[in-house]
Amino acid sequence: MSDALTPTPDNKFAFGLWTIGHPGRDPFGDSTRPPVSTADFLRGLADIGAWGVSFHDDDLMTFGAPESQRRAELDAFKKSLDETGIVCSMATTNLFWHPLFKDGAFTSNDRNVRRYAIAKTIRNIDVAAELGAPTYVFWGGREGVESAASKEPRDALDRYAEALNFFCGYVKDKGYNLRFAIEPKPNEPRADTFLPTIGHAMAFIQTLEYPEMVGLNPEVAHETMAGLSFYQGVAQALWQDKLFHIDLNDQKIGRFDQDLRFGSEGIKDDFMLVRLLEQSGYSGPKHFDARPYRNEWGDGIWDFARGCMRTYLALAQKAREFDQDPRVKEAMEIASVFELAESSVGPYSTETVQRLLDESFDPDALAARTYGNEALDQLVIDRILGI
């Protein structure tokens, strides 16, 4: 039991460097805690068996300084993850901390700013091909309105599609291996957001000039803030072949975004999403953007990240033997949960279309059948439980 538990870079989890090494600043609250220099994060994800590190441009070179100083920060880094063996798993820009950005950035109304953003994202691209990151991350954060009548949205959309056209382009006359992931979250730090959900991104991205260079990265968090199943997102993007990274953390429903401890909330959930993971194939990271609490320090940041991972590998041991046990299959067959996959009429034809108008169905009959979801969804519970 303890072996499934620990583990290893073969588990592919990742952690941002601003997650464990957060400071524990708030919108209320200064730091709470001393920062952790990049060597020594490496370190402890190496330690604790963690595979993958991401970053924003400004975590890892410090803003505004020379470009000799940004190359020493930059040529550091890549010394580390050498002697530690952690990848790099994606990058991504920060498009939010700095005033300029308060209005935008793809999607600003000052197009000094929108020209700013992309040249800043441009450069960071470079620095994530060169550490070899499969994945390229955009949150637009700050891409959205207080004031409705402050942005028209659809130019707003205009100047994203823009941007991320402009993107693949270059990556493209680069040939970098290199492909874009958009986060949806419906609101914080704007009111409202552009491209909130994992349904408004997915149609995004059909408009763009190549979309098959575009996926999601879709975060646990967001989607609960919004009231929606992150499950079934994922399904939907899975479905499509469009879950490029992912995000897990943790949520309450109704709050803003917390980025707690993946597993700590709803574990239901988070044990659907872990089966779902586990069943697909999905072979991506499996990125934690999540935080330790406020009042952790010293050996508690670390006890956080190892929570993490334990959780998620639990739930994946609970889900192989869900799977594995006979009363779920009978459960299933009784909920024709299997059934499901068979096709109901097939292609179109017009012979196929005289064949259903004349078959006989008997409504009442149909409406009689019991489909056994509560002693199914019990079992689940009493999985998750141990019972």
The other form holds:
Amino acid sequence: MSDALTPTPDNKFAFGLWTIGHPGRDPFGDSTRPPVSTADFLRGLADIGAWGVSFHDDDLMTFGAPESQRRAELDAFKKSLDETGIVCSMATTNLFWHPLFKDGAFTSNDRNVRRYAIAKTIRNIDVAAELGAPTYVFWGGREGVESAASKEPRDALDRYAEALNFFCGYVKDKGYNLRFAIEPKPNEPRADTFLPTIGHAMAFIQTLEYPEMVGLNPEVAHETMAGLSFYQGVAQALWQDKLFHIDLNDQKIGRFDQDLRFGSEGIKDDFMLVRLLEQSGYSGPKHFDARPYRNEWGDGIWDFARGCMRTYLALAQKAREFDQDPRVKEAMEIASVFELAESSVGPYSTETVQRLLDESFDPDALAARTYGNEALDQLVIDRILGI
Ligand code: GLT
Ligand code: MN
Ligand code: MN
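For comparison with the form predicted on its own, provide the form predicted in complex with 5-thio-alpha-D-glucopyranose.
After this comes the whole thing, all chains and molecules, with the earlier chain placed first.
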């Protein structure tokens, strides 16, 4: 039975290996449910209509195990991908779990830690290429400080850039079809993280040797933790052609990173976000980096996964209805929404500046107009509420 709210692989919904099967461990308590095997995970994804899976090297291949064991684990994963038709949509490195990364990875003060982190990443870039993943993510979980005096931030950024330039060189050298995506986060687990927001990361990318190879993997929870609008950040990333990947989840403002089910909290922002993604022609994965509530059990973890996708599809449908509603069009005309797409003065020339200066404006008339934003916004709310 299929309808607009039933996902299919065409929707390109993806989940990280660390998400649905998360056993519920947190800083204050142990696991609350058994882990899900990789094979069961992929079968489950196929059953619920998902399309892709992402992984950290250590999710897939046992850290520190002999090469033969790691190869066998990778081969088993490839077999499960083949059997289920699930696509490997993104890969990343775990540069945060092992205690060796306690001072950072690419930005650790210890040069050997930095060299180890780069080597670990290079090895997993080979795995990503073997699995055909088009995007490789960098979430700098440990790239930061508790004590500001412990690192010179400008040196740390030099080392971060050095690592990314090195990976770009490697990918070009190998001829891999792989792009990189930085995932910003303001804090947690470090007190202050380098590249804390979408804006910081986008400015940093412009300083790299191959800026066209590096984009963003923004996450709803991370910008929301910083008190920023995820919608506005994603819009700017799209505007700069930097939205290479996206981590969808949800988050209450001002809290620790909650990684809640997509659409479970900031429903109005989520509506605007889905509308933006659908209208922009973004064709990358819709990747859920979220986890079931810690008290969930059994099939409940799949309720969580189905909920993420169902809410996305429901919001996409609401967004289409919203844009087809003649009352919305009228309200947008009153608000001059479409006028913002018209250029203001055009390119500079002696003539255009003269024309501008010769024009007479009536400041009082300009101040007296209405934009009708209350009515327009109420149409957003009405649509979400379905009234
Ligand atoms: C970790 C983090 C996520 C990142 C993952 C990629 S791992 O769970 O909280 O936001 O996307 O390293
Ligand atoms: Mn998160
Ligand atoms: Mn994430």
